[in-house]
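As a starting point, one isolated chain is supplied in C-alpha cells, in the form predicted on its own.
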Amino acid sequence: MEEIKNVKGTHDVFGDENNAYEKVESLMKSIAEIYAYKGVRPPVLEYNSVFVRGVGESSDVVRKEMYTFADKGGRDLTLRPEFTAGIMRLAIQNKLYATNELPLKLYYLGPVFRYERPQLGRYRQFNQFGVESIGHNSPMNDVEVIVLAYTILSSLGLENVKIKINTLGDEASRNAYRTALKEYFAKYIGNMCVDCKSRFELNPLRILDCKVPEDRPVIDGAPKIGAYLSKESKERFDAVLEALESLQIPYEIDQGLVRGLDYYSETVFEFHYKSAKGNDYGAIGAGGHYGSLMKELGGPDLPGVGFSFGIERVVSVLSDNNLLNDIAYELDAYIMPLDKSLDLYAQEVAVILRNSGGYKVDVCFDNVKLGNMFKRATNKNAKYAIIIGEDEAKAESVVLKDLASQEQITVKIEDLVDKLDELYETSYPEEEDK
C-alpha cells in the first residue's frame, strides 16, 4: 500500500512549533493594531487574472511559480501567490477607498502557495503576515510601514537586523532606466541564462532579480538606478531615508534591490537576517512602495506600500537564536478525579475555572492511578492539580495542589476561581493579567 505522506514542499505544524507560529503570529497583529492598521482576510482562491494584471507577466511569481488551474465550471483560478494583489481586488470590489478615511492601513495572515524549490525556511505552502496602506503617496507612508517591520522584529528579539533599501523611482525614472539596462544588456545577453532572455525581452529590470552565479560578474557592472531618478523621486527617497536617520532605524542603500514583483515603483526594502546559528535566511521580509496597482485592476488611482513576513523564516530564525525557550504550551490546572463515578464533577469543575476564571484546565477521564496522573500533569507543563475524590465531591470543594511548591489545600467550589486568582498574584505576578 503507498505511504500517505504530505505533499512535496508543504509541512506540518504542531506541538511547540505551532506554539511558535501563535505567539509571532499574536505579536505582530497586535503590533499591526497598535499602527492603527485593521484586519482582512481575502479567499485563497483568486481569478488567476488578478496576479497576472497584478503582479506582472514578467515576474517569476507569474511566469513560474503560481498554482493554475481551470475549475469544473472552466475558470482559471489561482492558488494566492502572494497577498497585495488580492488585497487591492477587496478594495476596489467592496469600495473600500470610498467607504473608508485614506489611508486604508490593513493587515492580513494566511497561507500563500508558490512553486518554488524547498530551501531553508522556504515551503510551496507557507505562511505570510503583512500590511497594506493605501491611499496616500507621502514618502512619511513608506517609512511608517518600515518602522512597523523594524519594530516587530525587534520586539521579537531580533537585533542586528539589516535592512537593505533601494528606489525603482517614478515611471520616468523606470523607463529611462530600463533604456539603460535594455541597452547594457544587449551586449551580453546572449551568453547569459534562459531565464535572463526571456526577461531582457519582457522587463530588463527583472534581470537583476537573476541568481545564476556565471551571470552575477555582468549584472554586477550594469548601470545603477540613481543616475536615471527624475528630480521628484530622488527628493522622496533622500525624505525617507532622512526620516529613517531621524528614527534611528538602520538600513544600508542597496542598487541592485529591485524586488521580484513588477508593480512596485519609489521606495523597496528587504529585512535581511542571519542567526546566531550562522545560517544565512536572506529576507525575512520585505515590501515596498507600489503606485498604478489598484489603477491596473480597475480601481481608482490611489498609491499604496506594504511589506510581508515569512512566518516560516521567522520562526526558524528566532528558533536559531533561542528565543523561542518560552513557548511550550502550559497547563493552569490538571483535574484528577479519584474514580469515574466522580468524572462529571470533574467536568463541572473544568467548565468553572474555564468559562468564570479564564484558566486552561484539563480532565483525566482514564481510569489511572493517581501517580500516573501527576506524571501527565507534568507532562502538560500544568502548574496546578486539582484532586477530587468522594469527600471532596460530598463537600463541594477539590484538594488544590502547587506542583511547584507541593504545598496543597482544600477549597470550596465557590472559592476555587478567586483562590486561583490569588495563588497565580503570588507565585506568577507577570501572568496575572493574562
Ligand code: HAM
Contents of the next structure:
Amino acid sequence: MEEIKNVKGTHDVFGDENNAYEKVESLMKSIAEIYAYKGVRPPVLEYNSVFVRGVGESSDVVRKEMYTFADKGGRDLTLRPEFTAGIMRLAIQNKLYATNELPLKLYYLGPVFRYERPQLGRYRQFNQFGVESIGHNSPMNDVEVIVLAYTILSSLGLENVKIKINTLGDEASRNAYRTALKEYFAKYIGNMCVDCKSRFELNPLRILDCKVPEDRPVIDGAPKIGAYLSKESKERFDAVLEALESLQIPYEIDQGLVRGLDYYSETVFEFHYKSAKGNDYGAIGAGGHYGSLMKELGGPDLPGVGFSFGIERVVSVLSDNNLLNDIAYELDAYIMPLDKSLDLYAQEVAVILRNSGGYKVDVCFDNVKLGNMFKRATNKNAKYAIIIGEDEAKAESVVLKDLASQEQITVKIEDLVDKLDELYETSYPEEEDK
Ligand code: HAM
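For comparison with the form predicted on its own, please write out the form predicted in complex with the named molecule.
Okay, now the whole complex, with that chain kicking things off.
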C-alpha cells in the first residue's frame, strides 16, 4: 500500500518543537494582553470575497495563492490566507466598532493557508500570531503595534531585530506615485518578467516587490515614494519615526518596502532577523496601516493598523540561536506502583497530586521492573519518583525520592502535597509558585 504522507507544504509539530510553539505563542499572547489587546477567533473559512475585496486583486496572495473551492452548497469559500481581512469582517458583522471604545484592539493566533512554493521558512499551512488596532487614526497606534512586536521579539531573546519601515502615504500620495512609476516603467516593461507586466497594469507599486534578479537594476532606479508624499502623510510618518526614536526602537527606512497585500496605506514595516546559523527565513513578521480596508468590506470608514508574525519563522530563528533551552518536557513526579494490584492506589495518588497540588505527574501502569521504571522517570525528566509497594499502600503512604540527590523519605498520603511543596521550596526556589 502506498505510504500516506502529509500534504506538500504542511508540517507536523510534536515533541520539543511543540513545546517551543507553546512557549512562543503564550508569550506573544501574554504581552498582547499587557498592551490591552483582547483575543478573537475568526473562522478559518470565509467567503472568497472577504479576501478578494480585502487583500486585493493585484496581490500575489489573491491572484495565485488562495485555497479557494466551492463547498457542497456551491458557496465560494477560501481557507484564510491571512487574518486581517477576516478580522475586519468579524468587527463589521458584530458591530464591534460601535459597542467598544476605539481603537478596538484585538489579537489572534491560528493557521493560515497559502499555495506558495515550499522552501526554507515558507509553508502552505503555517501559523500567524497578530494584532489589529482598529478605528483610531493617531500615528501613536502605529507606534504602539511596532513597540509591541519589538517587545515580543526581545522578550524571546532576539536582540538586534532589524525593523524596516516605510510609508506608502495617503491615497493622493499613492496615486501621484503610481503615475510616476507607470511613466518610469513604461520604458522598460517590455523586457521585464511576466509578473511585472501584469503588476504594471494592475498596480505598478507591486513591481517594487519583484524578486527576479534581472529586473532589479531597473527597479532600483525607479522613483522613490518620498518625493510624492502629501504634507499630511509626511508629517504622519515623521511623527512615527520621532516616537520610535524616543522609545529607542531601532529602525531602518526602506523606500522599496511596499508589502504584498493591497490594503496598506501610510506606515508599513517588516521585522527581519538573520539567525546565528546564517539562515534568512525572510520577514519573521510584518504589518502596517490600512486606511480603507473596513470601508472596502462594507463597514464604516475607519482606519486600522496591525502586524502578524509567522510562528514557524520565529521558532526557526530561536532554534538556530539556541534560545529554546528551557522547553524540554519535564515532570514533577513519576509514580511507580510495584504491582498491578497497586495501580488503583497509584491512580488515586496521581489525582491528589494533580488536582490538589497542581503538580505535573505521570504514572507507570506497565508493571515493569523497578530499574526500568527509574529509566523511564529519567527519560521524562522527572524531578521526583514516587514508589508504591504493598507496605506503603497498607500504611496509606508512599516513598518519595528526589532523583537529583537520590534521597528518599516515606510520606503519609495526606501530607504528600505539603511535603512536595516544602521540598520544591528548598530545592527549586525559582519554581516556588507551583
Ligand atoms: P504577511 O507579510 O503576508 O502579512 O505575513 C506576515 C508574516 O507571516 C510574514 O512576515 C511571515 O513571517 C509569515 N509568512 C508569510 N507567508 C508565509 C509562508 N508561506 N510560510 C511561513 N510563514 C509565512 C500579513 O499576513 C498581514 N495580515 C499582516 C498585517 C496585520 N498587516 C496588518 N495587520
